[in-house]
Amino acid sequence: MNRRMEMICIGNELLIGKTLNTNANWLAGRVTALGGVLKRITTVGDEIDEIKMAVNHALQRRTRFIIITGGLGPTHDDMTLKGVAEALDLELVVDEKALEMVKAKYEAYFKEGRMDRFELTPSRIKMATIPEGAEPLPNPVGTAPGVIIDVKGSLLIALPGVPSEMKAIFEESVKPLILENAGEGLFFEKSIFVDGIMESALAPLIDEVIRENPYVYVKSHPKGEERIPHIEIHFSTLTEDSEVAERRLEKAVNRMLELTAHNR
């Protein structure tokens, strides 16, 4: 199974520090838990050439899933799909399925009294304008549909930047695809905390645990200061069997506790 994944986050607000990239954090944890292997997170601004370049680079690496967040809305700086279309040398077209999705949303807003009148303005039609051959993905909580297109075996998926919309489309439409491609492999993890040992002294102990437990990934995360060490040690493994995962993690954790006890 091809579990390789990349993420492209789009938005000037991410690059200038105005907005914290919580989408990347949530998606990274979610796809990992589902058995995907995230290899890269790229952040670019609302510029067609930058989006085009990021998409092309991800495709060149033959990544199975390329998840893009942001830039699907109705405003002038929502350029994601134009950048994708240029990267793939495709035309942007008003997709009938996408237009029906957008239309249904605004009709519902009008009936709910959230709009004075129902009208499909150019800005609203823009959200139904997608690369030719792409498929729209329903947006359960917002207006702009997500988009998916198969590019020579790479699934390129564009999701809105609004976190609630991104999460809703992911859970409904993207999660099943990841599970299908990841097979039965799932991500399991445990953490312990160690005090009083500097990370430089902990490094050879981690190396020893990794050598003895080749199916467990071990990573240290300092939480304190150099003079008052407080370090999280994170253990993870990928397997289809929860009992196997438990045995792997327990063995690695116990060995680490044994080594750190002797090195305080």
Given for the second form:
Protein chains: 2
Amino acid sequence: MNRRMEMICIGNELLIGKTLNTNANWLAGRVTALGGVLKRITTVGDEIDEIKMAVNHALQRRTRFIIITGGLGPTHDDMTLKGVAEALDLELVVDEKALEMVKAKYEAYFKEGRMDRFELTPSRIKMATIPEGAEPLPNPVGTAPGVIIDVKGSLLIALPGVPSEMKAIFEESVKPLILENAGEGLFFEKSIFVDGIMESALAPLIDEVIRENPYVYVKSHPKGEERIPHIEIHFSTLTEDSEVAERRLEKAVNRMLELTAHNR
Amino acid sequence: MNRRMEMICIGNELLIGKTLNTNANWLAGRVTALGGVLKRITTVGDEIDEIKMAVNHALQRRTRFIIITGGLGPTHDDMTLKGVAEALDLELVVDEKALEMVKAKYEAYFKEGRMDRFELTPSRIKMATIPEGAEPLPNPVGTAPGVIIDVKGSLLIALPGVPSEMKAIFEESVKPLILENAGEGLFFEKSIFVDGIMESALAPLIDEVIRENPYVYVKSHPKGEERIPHIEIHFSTLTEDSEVAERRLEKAVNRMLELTAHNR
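Right, the form predicted on its own is done, so what does the form predicted in complex with another copy of the chain look like?
Shown next: the complete complex, the earlier chain at its head.
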């Protein structure tokens, strides 16, 4: 099963330091917990050529899931789908299903008295303009639908950048696809904290634990502020059996604790 | 002047959602303020092949500054410099200057009574093992030096992932290089907030402002929670003259306020 996933985050605000990319962090945690294996996050600005290149490279790497965030809104600099269409050499077309979704949203807003008149302006129709052959994904909390395109074994999924909309579409339409693809393989993790041993002194001990526990990934994260070593050691494993995971992690953690106790 | 910059962030913790990439956000803000133009952030895990590919692609795009964060520490999964060396087809060698830096740190720690004995273990020598021809950058607050390599017009700079160390090396050794390369071009920005107009209704107004203000980049950011539109409109411009920047931003902002006042 090809579990390789990549994320492409689009928006100048991410490149000028205006916005902290909490979307990438949230999605990374979710897809990992669901058994996906995220290999790369690419962040580019609102530029067709950069978007196009990022999509093409992800496809070349035979990525099973390519999740794109941002750039689906009504303004001209929302150009994700234009970049995707160019990368795949597809036309952008007003999709009937997508238009129904957008229309239903604004009709509801009008009925609720939030708009003076109901109009499908070009900016609104833009949100229903998607690459030919793509499927729109309903947006439970906003107006721009998500989009999914099957490209020879790669699923390209575009989600809005507004966090509440991104999360809602992910949970409703993307999560089931990832679970299905992952089979039963899930991610399990555990952390311990070690004080008073420098990372350079921990390094050979970690190597020993890794040698003895080939199915456990072990990584140290220095957390202390310079003077007093305070290091998180993070253990993780992928398996379909939670008892196996438990045993694996416990064995590695115990060995680590044993070695650090001797080296204090 | 080629101002193109890219960032490559290395660490599995970023891909499993364990760590929020605040380094990328901080660096993006800093390099933008200093006149750099950040075009891409690539996040990959602790894997030689992924690091190598990310470095090669950034070089192919003729990037002036490639700033890498993470993977410089003493453990085996700190493999940034190995990936960089492979990408550039260089050998990894123990660098005399880097070794002096590392040695001085541990000698100081020993004298301060923070270590029982002073030893240059393989894990510590690893931090002084850098691609041949590279220059080490002093780390004012930690042990692993940064590294800079000039690759035919691209400056490849590797910084540790620990935020305090990354920031200290950046301010001391990287900032002056970016300022020098930027000449006098700096980034100026301003934001206004508009309430009660949906983004799809704002879109044509923003287009009008953009048409009339070709040197100002305008982007809307929906901030409201679904039901009540609350939208930030962000204006930015690059110029060497702060008065020019002021005039440009003021003109665009005023026009935007005028148009939104008419459309309420």
